[in-house]
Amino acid sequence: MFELDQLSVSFGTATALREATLTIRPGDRLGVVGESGSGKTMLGLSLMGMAPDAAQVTGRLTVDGQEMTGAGEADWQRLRARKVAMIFQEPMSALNPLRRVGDTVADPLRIHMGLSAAEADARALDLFREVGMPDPEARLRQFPHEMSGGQRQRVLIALALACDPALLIADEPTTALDANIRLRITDLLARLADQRGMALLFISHDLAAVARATTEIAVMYGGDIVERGATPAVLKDPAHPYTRGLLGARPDPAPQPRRNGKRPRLPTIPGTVPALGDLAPGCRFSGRCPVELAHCATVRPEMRDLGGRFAACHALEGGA
C-alpha cells in the first residue's frame, strides 16, 4: 500500500505538488487528469522516488508502512521494478536505441529477481505475449527503431511488468498513438491490472482513456489535487469549477450545427496554468474561476466530502 500524507514537491518559492494526500491499495486503478503543469508527472515521480535532485520533498511517503521521504537512492533502488515501476510517455526516448528489446526486458529480470540470462530471457517472451506484442518471438531481437509505436509501447508495458510490481504508474502512455492502439493500450493496462491484483496510477490527458482504464479518478490543478472520487461519478457530475471546465471543453464527435455559416467554437477555460511562482496561494484555479468568490486568492479551500466523494472549493461551503 503506497500513502502520501501532505506530501510537498517545491522548488524555491514554487511549489509544482502541495500537500498531496492520497491511498493507493492493491488492485486500485486511480485516473489522475489535469492540463500540462498540474503536477500529474511529479506526484508519479514522487511515488518513484524520482523527484528532481534539486526539489525539497516534505510530508509523508510510505510504501507498506516504510518510511520512503527522504530515503536514499539505494533506498529506492531496491523498491523500483518489484514495488513500484513506471511507463513513461515517449517510448522512443525510454528505449536504449542501441540495445534489442528483448535485452533491455530481460536486464531487471536478472538484477533484481536473480534469474539466470536464459531464464530472463524466457521470461521476457512470456511478459511480450502477456502485452499481445505480435510475433514475439521475432520482436525480441529487434531494436526500437524497426516496431511500431505501439510495439514500442508494449515493450514499456513489458518492461515495467518485468518484476511483478504492486504499483504500475502510466504517464500518458497513449499520447503518441493512433485512436485504435489508444483504445488497445488502454484496455490492456485496466486487464493487466485486474489480472494481477496490481494497483494501477493512469496519468493522461484523455478523459476517454480515464473513463476505461480507472475506477477512481484524481483531478489536478496547479499542484493541487481539487477533486476525487469514483470516475462514473465524477466524470458524471462534477463538483469542482475546474473539473467542468476539463469535461467542458472534451471535443464533440457528433456534427454541431453551423451558425452564421460557422461552426461553433470549443468551449475552453479561460486563461492558461499559471507559472509556478505565479500560483494564488488560496485556490490555484483563482483567476479562471467562474465562479470565483472574494477570499478565493487568499485562503484555500479544504476537501470536503460529498457523499464518498471530494473537492476543495469554497463555493461548494456556500461562500463560507
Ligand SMILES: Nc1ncnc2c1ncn2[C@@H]1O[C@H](COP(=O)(O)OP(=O)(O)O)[C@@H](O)[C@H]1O
The other form holds:
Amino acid sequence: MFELDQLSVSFGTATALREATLTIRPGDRLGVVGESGSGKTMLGLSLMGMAPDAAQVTGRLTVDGQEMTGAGEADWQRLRARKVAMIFQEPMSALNPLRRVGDTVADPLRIHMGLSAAEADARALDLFREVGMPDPEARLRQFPHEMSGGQRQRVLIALALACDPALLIADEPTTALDANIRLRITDLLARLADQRGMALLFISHDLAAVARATTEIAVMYGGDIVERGATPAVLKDPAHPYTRGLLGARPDPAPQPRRNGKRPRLPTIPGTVPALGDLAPGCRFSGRCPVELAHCATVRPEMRDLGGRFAACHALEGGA
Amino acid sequence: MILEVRNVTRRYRLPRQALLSAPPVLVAVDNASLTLERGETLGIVGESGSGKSTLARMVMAFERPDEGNIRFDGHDLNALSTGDLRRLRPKFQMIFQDPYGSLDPRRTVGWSIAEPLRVMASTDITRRVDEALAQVGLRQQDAAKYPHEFSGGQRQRIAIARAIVTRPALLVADEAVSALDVSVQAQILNLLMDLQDELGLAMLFISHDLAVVASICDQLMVMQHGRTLESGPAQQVLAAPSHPYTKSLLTAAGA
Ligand SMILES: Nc1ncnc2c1ncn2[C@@H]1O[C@H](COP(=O)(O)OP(=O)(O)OP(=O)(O)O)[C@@H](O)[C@H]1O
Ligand SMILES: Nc1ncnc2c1ncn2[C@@H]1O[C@H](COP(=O)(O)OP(=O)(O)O)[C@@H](O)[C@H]1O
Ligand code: SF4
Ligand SMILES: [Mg+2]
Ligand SMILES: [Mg+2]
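Having seen the form predicted on its own, could you give me the form predicted in complex with the ligand?
First the chain shown before, then all remaining chains and molecules of the complex.
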C-alpha cells in the first residue's frame, strides 16, 4: 500500500505538486488526468523516489508501512527493484538500441532476482507471452528499431513486470500510438493489473483511455489534485469546474453537420495554463474558471467529501 | 474545385536484402484520388504508416507521384516549372505536428511568420504579420519573442499564422493538433474553423484521431497500407462505415 500525505514537489518558489494526499491499495487502478504541466509525471516520479535533483520534496510517503520520507538512494533502489516500476511515454528512448529486447528484459531478472541466464531467458519468453507479443520467440532476438511502436511498448511493459511490482506506473503509455493499438495496450494494462492483483497508476490526458483502464480517477490542475472519485461517476457527472471544462472540450466522434453553412465550435476552457510561478495562491484554476468567486484566487479550497467523491472548489461549499 | 488528386501512386525502394536480389518496393500510396472544394475540409484518417503524410507531401509538391496527377487551382503541379511552382506556393501552405521543429529557434516569431512573404517580395510585411498574429489570437508584441517563450498550443498558433500570412486557398494540416492536450486542441480546432469561415480556406486535415476529424471535416477518407478503404461525406462514412477497419476506428474513438 502506497500512502502519500501532503506530498509536495517544488522548484524554488514554483510548486509542481502541491500537498498531494492519496492512498493506493493493492489492485487499485487509478487514473491521473490533467493538462500538460499539471504535475502528473512529478506525482509518478515521487512514488519512485525519482523526482529531479533540482526539486525539493516535502510531505510523507509510506510504502507498506515503511517510511520513505528522506530515505536514502539504497532504500529507493530496493523499492524500485521489488515493489514499483514505471513505463514512460516514449518507448524508443527507454530501450537500449544496441541490445536485443529479450536481453533487455532478462538482465534485471538475473541481476535483481538472482535467476540463471537460462531461467531469465525462459522468464522473458513467458513475459512476452503475457503481454501478448506476436511471435514471442522470434521477437526476443529483435532490436528495438525492428519493432512497431505498439510492440516496443509491450517490451517496456514486460520489462516493468519482470520484477513483479506491487505498483505499475504508466506515464502516458499510449500517447505515441495510433487508435487501435492504443486501445489494445490500455486493455492489456487493465487486464494485467487484475490478473496479478497489481496496483496501476495510469497517467494520461487521453480521457477515453482512462475511462477504459481505471476504476478510480484523480484530476490534476496546476499541481493540485482537484477532484477524485470512481471513474464512471467523475466522467459522467464531474463536480469540479476544471473537470467539466476538460470533458466538454473532448471532440465527439459523432458526425457534426454544418448549420447555416457553419460548423459548430467545440466548447473550450478559455485562456491558457499559467506558468508555474504565476499560479494563484488560492485555487489554481482561478482566472480561467467560469464560475469563479471573489475569494477563489487567494483562499485555497479544501478537498470536500461529496459522498464518496471528492472535489476542491469554493463553488461546491454550502451547496453539497 | 481547388484540389484534385487523380489516381496517385507513390513507391519507395527499400534497401536490398541481399547483394543480387532486386530491392523490395513499398507502395506508400496506392492509386489515391480525392477532390476538395473551396471552403471545405477533407479529413484523412488511418493508422501509422498508412500513407497519409506521403500523400500530403505530394499535394504540397515536396515530392512527385510515380503515377497519376495532382491539380491545384487548375494547375498540374508536376507540369509546372520551378519558377511557376515557387510563385504558386504561397497559395498552398502546410502545418505540421511539431511546431517547434518547423520554427527556427534562433529567429523571432515575427521573422518566421514573415518568411513566406519575403519569398513573394511582399511590401507591407509588418502589417500582414500583425494581421496574421491577430487572426490566430496572439498579440502584436509577441512578434518580437522567440519560440521557446511560448507554450505548445501557442507555438501551433504561430505555425498557423505563418501558414495563413500569404492568404492561401489551401491549408494542409498533418497531425496539427495531435500533440496537444484536449483543451488546447479544442481551441486550435475552433481557430481553424474560424479561419476557414473568414478566409474561405480549403483544408486537408490529417489525423489518426477519428473524433478530431469528425469535428472539423466535410469529407472523409480512410487509408490503410497506402490504399483508400473508403471515402465520402464525413457524416455518411461516420454514420454507416462500410469497411471493418473504419468500424474499429469508431469503436476505438468511443462512439
Ligand atoms: N522516404 C521514404 N523512404 C522509404 N519509405 C518511406 C519514405 N517515406 C515514407 N515511407 C514509408 O511509406 C509508408 C507511408 O508513410 P507515411 O509517412 O505517409 O505514413 P503516415 O500515414 O503519415 O503515418 P503516421 O501516422 O505514422 O505519420 C510507411 O511505410 C513509411 O515507412
Ligand atoms: N527540473 C525542473 N525544473 C523546473 N520545473 C520543472 C522541472 N521538471 C518539471 N518541472 C515543472 O513541473 C511542472 C509539472 O511537470 P510534470 O509533472 O512533468 O507535468 P505533467 O506530467 O502533468 O505534464 C511543469 O510546470 C514543469 O514545467
Ligand atoms: S475554487 Fe473558485 S476558481 Fe476554483 S474551480 Fe472552484 S469556483 Fe472555480
Ligand atoms: Mg508528463
Ligand atoms: Mg504522418
